[in-house]
Amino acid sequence: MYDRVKGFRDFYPEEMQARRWAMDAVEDVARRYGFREIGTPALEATEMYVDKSGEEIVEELYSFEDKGGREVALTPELTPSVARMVVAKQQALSKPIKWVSTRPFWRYEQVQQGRFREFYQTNVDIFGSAEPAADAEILAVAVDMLTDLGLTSEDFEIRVSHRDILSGLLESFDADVDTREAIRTVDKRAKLDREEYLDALYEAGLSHDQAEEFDGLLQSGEDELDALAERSEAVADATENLREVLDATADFGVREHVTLSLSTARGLDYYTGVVFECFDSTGEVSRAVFGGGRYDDLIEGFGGQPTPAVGFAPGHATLQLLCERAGVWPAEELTTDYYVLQVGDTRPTAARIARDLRERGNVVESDVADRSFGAQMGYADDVNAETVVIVGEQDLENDEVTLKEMDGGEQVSVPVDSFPGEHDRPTFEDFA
């Protein structure tokens, strides 16, 4: 007997049916906005991740030397792969480039709530537009995905910030600040106690008084952005950009779901402008459901022409946690529209009926194991068949089949030549 590898999961049909519902809902929103699906490899050169994130990233990778002596890694995220693809065909691709992809990724990290070593994400990215409308469209896609899953503004909030506001505020202090480390500290703010947080800002170069002041500035609301803008030209430019994005979200119809939160930082170094994270409004899901933002320098860093970019990547595990908490995750059970039951030598007719029902888009099962009437009825119940079509030798002698509703037990005889007839999804009521 073999056990699963830690951090990897099996999904049985009942679980996959619910997961498929969520994936279809999420992908359908991206499709409606004109995002085109792409596919990317499971293996990439380890060097690509080292160049982007430093040697320490190797500790988080499933990396190894392949049989050709190449250092490769299972992909831990999509952004580098997509950047590589954009660079490879940059001149030929129409701008803006709008791509979507759902697939698994792998990271060797601590397993915890909503985090596994193999995990699934839907990545949504726009390349080639620096306009606030592009940021707003990404936020609109995120909101529409959540609402299409059945969530409301009472279930989630999207906290929006701007990396250039954070860096501009840090640079406005008379101090030698390690901006990168300070922003990483802000990203961990909720996980640290107050003294640890302030000490980390101190280690990044702020005095204790400046750390207190900086943290106070991060609590500014929208009506205080003008005051922040007075600290420097960089902060003024960033606050103007942030206002333009927030104004555009109103035009996209999602402004009510978006909240200013300057303590939202996103820990990855490649973010350059607006950043955001989605959280469970009740706090029961203790970590961010997903996040994203603008990364205008990444394509150039991969050898391409300067190309602005913005995107996000909802993780399916945390999305499921949020949907379960909100009570909108579907029951993890099989659903079957029809079971076509055979009694005796009736396979030609049963197969014809099954084909006709499937052609109408129904989920139809029939016996492939030569089982008894009772065993077939038991199986139909196990797969939650709504209706059983009984095709028996005696029925066919009378040119009939029997339609049985599984919930209530009602049944009716139907002329075999009239079934399913003009009905896309025939039920007991259509013939009673």
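Show the same protein again, this time as the form predicted together with a further copy of the same chain rather than the form predicted on its own.
Here you get just the chain by itself.
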């Protein structure tokens, strides 16, 4: 009768359980690294995005005037809200500030595979450290999230680049280059054919020969960073910083997952140092799974004290695509520890048993619809109950209940008074 809005999704329990598993795994990594959860509003002043976000984001804003005449927008990304929060309590907050949150964002985009108008991201940021160790910790959190989801170095790679190397190289040519435009072109490199790409670099101010040379430099491996450094002091400083970050990732235990890739640029203008993107090693998920990087100027741009920052934001739709491709996405099916089945007028005992099992941490369902034995068994099967506790009038006359293990079909009778006993999260095996 009513349709959901295009680009918005309903998640039924089976799929939601799998998504919750992934979100919990991702958040738990950040939590163990000492990132602290924050909560942020769904609406912000439209002005903030017009001033601070890129043109593309502003074009895709869900914005409107509220009943009080305020121009407001559904948040299309977290960074401006977080910057606002950092600035609002800058003096009181102990540095470095390490924040995490998972929530939906909204953009009026073209709907396609892994891209929706309502999409979920986990944002992870460090404010207040310009040190390579901060970049490396962010990379380590990213890698640990992926490996905790069950992915291996066969499944993904993190491609690391540096904005100051890109801009330094561009400025090292004898040309009047629009570095911002040229970097945006590098970001689109994989989507453009060779000619379009070189033309776009030409439009940004490089000659055709320079464009070819620049692109050649972007293919440099780690052993060629020293050669790049000779082009200018700016490039030398940036390669030094990049090398320190790569060295730090070794200390953090994630070096093997990280590769140099100067043709990685990231689309957003606000990045300032190390940038990175995660890719499916097989290429089956063709877009970047997620990305991040350093943005040292943003907080000052929001009126705060100069505050270096680095962060990233895995999107859960593309993470799911990668997990599915790699075969680590969980089966989308319900799990239930116990179904307490009532035969005849046995609710007082059944309800007591269900309550006791729940108190011991189990997921327990029982009949609330006065249904037949068969209907209850069918439902227990639908929710994948591991064990059914049959509470029957006749059994109760013998002070017993029957436990049925649903997978194998094994049954045992147990004394009702001592069931379920004192075990934490007891299973069928504890009684068999």
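Take the two forms, find the largest set of C-alpha atoms that superpose within 1.5 Å, and that set is the rigid core. Numbering follows the first chain given and starts at 1. A quick note: this is a predicted structure, and the numbers were derived from the prediction, not measured. Residues that one form lacks are left out of the comparison.
Fitting the two forms on the rigid core leaves the C-alpha of residue 424 displaced by at least 2 angstroms between these two forms.
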